[in-house]
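Just one chain is shown here, as structure tokens, and it is the form predicted on its own.
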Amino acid sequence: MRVVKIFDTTLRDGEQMPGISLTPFYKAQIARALDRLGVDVIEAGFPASSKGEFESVKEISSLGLNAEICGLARIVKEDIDMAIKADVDMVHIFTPTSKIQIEHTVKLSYDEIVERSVECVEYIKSHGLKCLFSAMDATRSEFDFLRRIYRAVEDAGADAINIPDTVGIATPFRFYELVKKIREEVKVTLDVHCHNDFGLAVANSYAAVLAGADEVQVTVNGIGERAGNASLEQVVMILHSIEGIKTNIKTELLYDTSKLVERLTGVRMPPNTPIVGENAFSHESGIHAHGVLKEASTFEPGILKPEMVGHRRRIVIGKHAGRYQIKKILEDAGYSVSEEALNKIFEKVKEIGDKGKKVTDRDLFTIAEIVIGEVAEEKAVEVNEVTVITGNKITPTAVVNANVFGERKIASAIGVGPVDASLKAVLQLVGGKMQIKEFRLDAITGGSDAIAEVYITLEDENGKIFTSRGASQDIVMASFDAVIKAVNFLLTRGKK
């Protein structure tokens, strides 16, 4: 079975990202966690740039991890030099080769860059270390000179020679071609390096491999400059899953791998990407989770499982949703919901969602709760109607129309707030033997119409104590219909 080589360079091209620095702690511990990846390459930084650079490529260097260990060098020798010194298993030189970075980079003659970088290759191996040779811009070089550097660097022992697409220029049936003939010019291994300017970083490196490349260049996440690279999860899930062609990471840790490196670096991914985002194998639509919820495969590609890259599925609640995964979610959540209890709390979710709220399991679990006790409850006191008055230089007042028993009756009360109010009339409305002990809120959705959910502990004239929790957008309501919740309990069951 063919396999392909993963080089990494989330430590160097990565880092190049703007607003990224990673301090020598963080690259180590990446460095850690892509050796238990199972890359094959990590191309720890570029040690001739910083002194602080150097000594994180050394460290790196150091942890005696399965990996290779890259340094990246100039075609300079003092570049390498510094590379050698950091203990590198391999130095990857570069060099550019378009017309374009020749006459405003290094503007040297064609000659003379053939020239340096078989020196630089020789140097390298005469240090006894593996070298892979770039030319840099190679999408925008002419081909009979990559031909001529290509073959001219494998003759003086490169290990390895790289194709990149330095401005992101290439599409996948032009790649495809490029990779192609020049795996035909050279036996050595054929390494590729894409960016995503036009976001095909990714179709780039998998056509690379179908035209016959032997290692891919690759960053975590796909950060990088400008648009970033090619992505490792998205590329080895491509191979893996579509074409069969193997590498040797190890799957199940590609999403925790990309949480650390999101950590570390503080670039957040978007939920919808792909393989690692949050909402890769989430589903919302009520159809489609209900094909999901019966066989994973109706709206999944089957051959790419959650389990396979350490991710999970999830089922989302929202204006989408339907009956069954709500019914599903709460019932594997151990609730016993009746269609009574499922009608109203279905309801619920509809009119947050349309508000365009997200809904959280939390969410779902409180309201559940909540609707489930409004079903299930003896009810002493049954609310007609419920007025509150507040505003400025007006004491807050509350009115509360209700049967209590059977019997109709009136409660008004004032208080330093609408809730204080409301609470005080339901009181008054039972006798007033009754006295909130505790009183909590919380909002478990973020914004300013969040829902509000409202913890309340009543004590009655017996010491009888009992806690409920009301929740609504409305933080007067939520708050009423804990109390009134709490005194049904004590007025009913409570006694018993």
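Fair warning: this is a prediction, and the values are worked out from it, not measured in the lab. What we label the rigid core is the largest C-alpha set whose atoms superpose within 1.5 Å from one form to the other. Numbering follows the first chain given and starts at 1. Compared with the form predicted in complex with 3-methyl-2-oxobutanoic acid (KIV):
Core-aligned CA deviation for residue 482 between the two forms: 2 Å or greater. With the core held fixed between the two forms, residue 469 has its Cα displaced by at least 2 Å. Taking 2 Å as the criterion, residue 408 counts as shifted between the two forms: its C-alpha moves by at least this amount when the rigid core is aligned.
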Given for the second form:
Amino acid sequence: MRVVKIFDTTLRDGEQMPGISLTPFYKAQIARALDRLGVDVIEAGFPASSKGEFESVKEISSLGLNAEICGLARIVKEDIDMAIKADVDMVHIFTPTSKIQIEHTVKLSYDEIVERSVECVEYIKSHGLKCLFSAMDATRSEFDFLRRIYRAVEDAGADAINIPDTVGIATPFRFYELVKKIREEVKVTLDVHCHNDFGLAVANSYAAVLAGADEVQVTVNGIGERAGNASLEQVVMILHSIEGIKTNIKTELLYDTSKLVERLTGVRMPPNTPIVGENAFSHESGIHAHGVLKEASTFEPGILKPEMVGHRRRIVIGKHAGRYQIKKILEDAGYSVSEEALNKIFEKVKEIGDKGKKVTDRDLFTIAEIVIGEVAEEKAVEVNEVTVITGNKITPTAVVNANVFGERKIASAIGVGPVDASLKAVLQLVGGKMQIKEFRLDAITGGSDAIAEVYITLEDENGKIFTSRGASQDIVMASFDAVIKAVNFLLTRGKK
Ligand code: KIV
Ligand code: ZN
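Taking the form predicted on its own as the starting point, write out the structure of the form predicted in complex with 3-methyl-2-oxobutanoic acid (KIV).
The complete assembly is shown below, putting the previous chain first.
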């Protein structure tokens, strides 16, 4: 079976995305996660670009990961020396090959570019390292020059050559043809690197694999310069699920890896992002959700299941919710609902949805309890006192005093802000086994006295999920309220 290699450049091209600057500690954390994920190569950075970058590449090289560690360098001896000093396994050298870039950047003749590239490959190989050669802006370069330079570096001993679509102007059909033509010219590992300026980075990478590419350069969440690079998750799942082409990626770690990169880079993915977006396997519409609850592949691809990528299917209650869907959610939570009660609950959910509000699980259960007559709510946690301290030069700290299943407990935590501190204190109070999966804050009215509405999705150690809402003029208390409701549900009804 064909296995395509995954060359990850999240820590190099991904980090070049405007607004991202990862500390060496965060870079090492991402490198470990990429290694667990199973990428073949980690491009750790551009060692000659700064002292900090050099240190960080060196640290990643010292982690003893299974993936090969690669460092970027121009076709300049000093750059290559820095990569060698950073102890990388592979040096990735690049030079522009298009007329426009040659004229405006390196100002060398075509002959000089070929000569220097060959010398650099030989220099890297003489140090016993692997060498990847990139003809930057390949998709705007003359084919004859590409052929000449790729053949020259292959003869000089390059282990792999890369075809970068540097400004993202390739289209799948044209890129397929280009990769195929180059495939006929060289025998070494053929790699591609696609940018997403027209939203075609994934499609172009896919086309390249069909044309014979052995390796694809990708980034987690598709982060990268301008509109980004090809997304690792999407390329891998297309190859895996649609084409039956293998990679060494442990696909069930895709969601968690994506979330880690989101958290550490601060770049949040829109909910409709394929594979890893929060809505990738969420269903709200009545007819769809009804079908999915009976047989998931009615309204999902089937060849792509949430568990394959470590994600989960979510049925979201909203104004499109169907009776069957509501009944199933309630029954899963331990309620037994008659047809008559279900009709009343259904009408109420529609009413709230029509007012433009999101109906949380908590709302649904409250409605159900009122309708069914089970108003008495079991409370695992009864809060006696909450103290939250924040201010200039004060570490935000929260202390919660509460009865947990009747036993008095006190927990405290610090956080990046008062909300973070109070949520952490509550989670500590209940043994630290729950985690917040989603936090959303909406201001309902304008002004500094606006009512804040907070939605919190909490997950317990068994993977049971619950979303609740808190509302107050004080965002700390709105958040606190929401998390206590969710904790209470998961510790009582969530167990059923
Ligand atoms: O986009 C590009 O051409 C690059 C090269 C360094 C491969 O990132
Ligand atoms: Zn790039």
